[in-house]
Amino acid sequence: MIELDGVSRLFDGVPAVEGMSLRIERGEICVIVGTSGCGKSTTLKLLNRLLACSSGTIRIDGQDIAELDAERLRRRMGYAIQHTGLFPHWTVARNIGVVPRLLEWPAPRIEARVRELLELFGLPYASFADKFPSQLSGGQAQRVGVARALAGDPEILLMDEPFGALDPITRESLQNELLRIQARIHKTIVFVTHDLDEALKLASRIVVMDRGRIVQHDTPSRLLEQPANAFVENLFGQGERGLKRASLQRVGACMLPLQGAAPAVSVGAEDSLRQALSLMLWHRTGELCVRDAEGRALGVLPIGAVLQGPRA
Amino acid sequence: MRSPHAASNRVVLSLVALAVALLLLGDFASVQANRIAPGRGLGLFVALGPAWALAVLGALLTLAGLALRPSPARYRGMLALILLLLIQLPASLGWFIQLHIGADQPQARAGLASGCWSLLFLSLLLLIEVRQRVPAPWWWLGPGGLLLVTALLIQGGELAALALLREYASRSAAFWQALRGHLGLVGGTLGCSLLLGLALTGLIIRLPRLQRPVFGVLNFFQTIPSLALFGLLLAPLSYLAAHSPLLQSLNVRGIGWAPALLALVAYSLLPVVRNSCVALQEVAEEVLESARGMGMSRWQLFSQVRLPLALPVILEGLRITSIQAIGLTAVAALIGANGFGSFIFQGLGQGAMDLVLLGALPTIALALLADALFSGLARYFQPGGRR
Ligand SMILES: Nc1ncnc2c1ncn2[C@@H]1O[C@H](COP(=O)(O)OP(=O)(O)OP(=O)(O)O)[C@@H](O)[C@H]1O
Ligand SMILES: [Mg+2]
């Protein structure tokens, strides 16, 4: 549990965070947006010491981190950025390898440890393993500088527009690798995003930040239906706010019991009630056939569903 | 890879008709009844007889033949005949050595003239140009043989009576003595400018005010000459010594070994400095944060990122800096600097151009060795280049 108590950043005198009171769950997801240089990088950046608070405190775990000491405190924090920062003169199995080594693991498990992580983001440890940073291409260096956060097993990953720079398929997949990981190793993972989808996707718990300070600190669907003033409400798209709540929704809370013959175009029950509405507007249709991931026929998904949205 | 009936090769054709007119037309080498006396150069055929000048021109020709139309297995045969070319040079001179100057003539010396010297220099070029045409791992042994034979010839006294060698033979202690004074003049300038350089370096990433005026002050000093710099220590060296017995002790004079050392450390201060603070401070923000993130401490992230990503760039400048000091230090001999700058003055002076040769050769030679062990070690520690 990590909890932010007033904190501020003064840089000469002009405050990059200011005020800020937070508390992150352990094994949830927190995601911070906002506009740029709103002091989303700042607030991580005090959460690991790389800078320190001008006031307030941060506790983890109801420790002071101010009274921790810096390099064991990292060590314990996965930290991934944008531009990776990978070291270029070490391999990418010497670059996953850093924090454990650093923590003084035996050899052989930190072998074994970049191996498991490599096959854990889709990288073969034959091909991957002696390749150099320069020799990877832009998703397989931030797979290898998320890898690199996670090495040390860390309590909490810190994660700074970890997927920026990519295109939205390789984004997306490393998206979904992110939550499939997440769902076996239970990490607090806080996470910086200019992508307000990318931050609906994967958040448990949404952080709007403008000039510093928090505006709104809720779940993603009551950040759309109630934003706490009209910064919030802007951020995620007036006229695109019903789409985005839909992505939300999943089309297996809001189908009907199956009567009579099927609908002849079918949705996946674990689909979003966006992508059942685009199938709709495709096929001119107002009902679609919910089936499993085996293609049994679960039920029936009528427009006027949709537009109730889930049941309670 | 062009077509079958590629184009004819013209940087062999025409290194060869260089070669071939070279020969013909100018001396192979000469012969020298003392050291004072008049040279009297020899032609090709003359030089070596008619069979073995005949085998060197055919050798020649041939590869000229191999050249109108070049395939990869030509191009092997070209390169085998510039080996051989390459390795028959010194076995060639002791052959001359036999024909032309008995063992009656203790005093009388052999030297190279234009032929011979046109020959070795063409047939590395040609060297170089085959060698871009196939892929040849073998092509060393061309320079290797010819070394390798030169080292067995000399040993076996058949090359005694080259000029160079009589030139050596006259001072060989104080060849070796001038070897030992050069590289202990490099080697002590290198010693210094890295300590004294690196302190630099530390201070100016420390404090960055002082960027401009140490870059200044380096920098002026690169523009003074030489001997302008070697002339400006004189009084200031003389007089410490003077009033200093600690200094005096030292041998430490207005001319010698002390002027010639500050004033190459001088010199190598602004390359060694120049580069290091490049590469220390270029090392990419983000890498250093991450490496900060991770919790490297202040020395893990010196001597593990910081460090290991300047080297090369800091091992570029020690190969700058002990070229130009290898350089110097031969004209530091005009200011009593022990080297092989000793024998080239003397050699000015009394009109020997072997004796030129006896210092200069070794001082190119040492300016090589220096430049092949500083970009192969920089080659060794760039980043993802380590195999
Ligand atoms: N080292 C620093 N020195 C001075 N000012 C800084 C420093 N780091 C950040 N700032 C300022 O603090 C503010 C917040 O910066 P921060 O990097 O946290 O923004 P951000 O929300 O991460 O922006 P972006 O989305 O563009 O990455 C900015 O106005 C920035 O100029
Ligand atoms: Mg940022």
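Superpose the two forms; the largest set of C-alphas matching within 1.5 Å is the rigid core. No experiment lies behind these values; they were computed from the predicted model shown. Positions refer to the first chain, counted from 1. First, how it differs from the form predicted on its own.
Taking the rigid core as fixed, one finds a CA shift for Glu71 smaller than 2 Å between these two forms. Taking 2 Å as the criterion, Pro124 counts as shifted between these two forms: its C-alpha moves by at least this amount when the rigid core is aligned.
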Contents of the next structure:
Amino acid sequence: MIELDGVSRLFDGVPAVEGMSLRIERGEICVIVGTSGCGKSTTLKLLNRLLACSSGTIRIDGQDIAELDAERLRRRMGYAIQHTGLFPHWTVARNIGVVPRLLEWPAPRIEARVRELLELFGLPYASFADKFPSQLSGGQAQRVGVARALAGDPEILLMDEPFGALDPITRESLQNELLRIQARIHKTIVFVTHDLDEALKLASRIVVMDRGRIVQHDTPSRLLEQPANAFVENLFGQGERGLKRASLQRVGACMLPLQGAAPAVSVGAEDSLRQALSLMLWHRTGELCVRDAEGRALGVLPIGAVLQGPRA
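Can you return the structure of this protein in the form predicted on its own rather than the form predicted together with the partner chain?
Nothing else is written out below except the one chain.
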């Protein structure tokens, strides 16, 4: 879907992005991480031509974006940023409908799309369509910002620290919401974050950047298990890699058949092994009952199964 071939961007002769070659597959969430100033946000702006490449080529569906009209290109891409960028004097409905109006959709289609997106993000149309941004909570405003980015049904969604200003509880809620919605709409998403736990949770693949260059592009599990160098190892917390790997593994993949009485403390089958370990430490127990979403006992998770990891 997206290909970067030897892409560089210089500011006053200093490279912000240098020799970047990358392929992002259709329908995946590619998360870009790295230290401040490594070129993450610059890369996003190169993709939608808010910045021009100093050298190299970017292709979308095989087309060189330098040969495309910049405005038309940007309308093919949603763009969600940290502080939403909502127009304060426009209603929620008008904010979401801005790109469809630019695309000259008929009014009934725009209204239907706004209604569809508000419902998708758990914001009932009757309650939120006529509100103004100042009347929304931070989480609600961020949902509207992402809904606006999706309104024109773009092929690609660019997200620059979209949840960075939110409290941890709201942030986790929106991460879960994004994964739920992505399972339905299958957009190609390029997501920039400085939060490594967020990257591990959301990404199909992670791009690690350092001083404008890609140092590793891999799946979350391979990044943790086979870091390319000391920088990647330290970035993901050398002493916490075991816990971070446990956050990628589901309890249901490790549980054993339940024999006898169920343990007193329970964990969800879709919870992570990291959550299970936390429960074990808190309750000072070596085994947990694994339950489904309806509370039915499915199996047991002993500490040995956690250490062994998912069964083949």
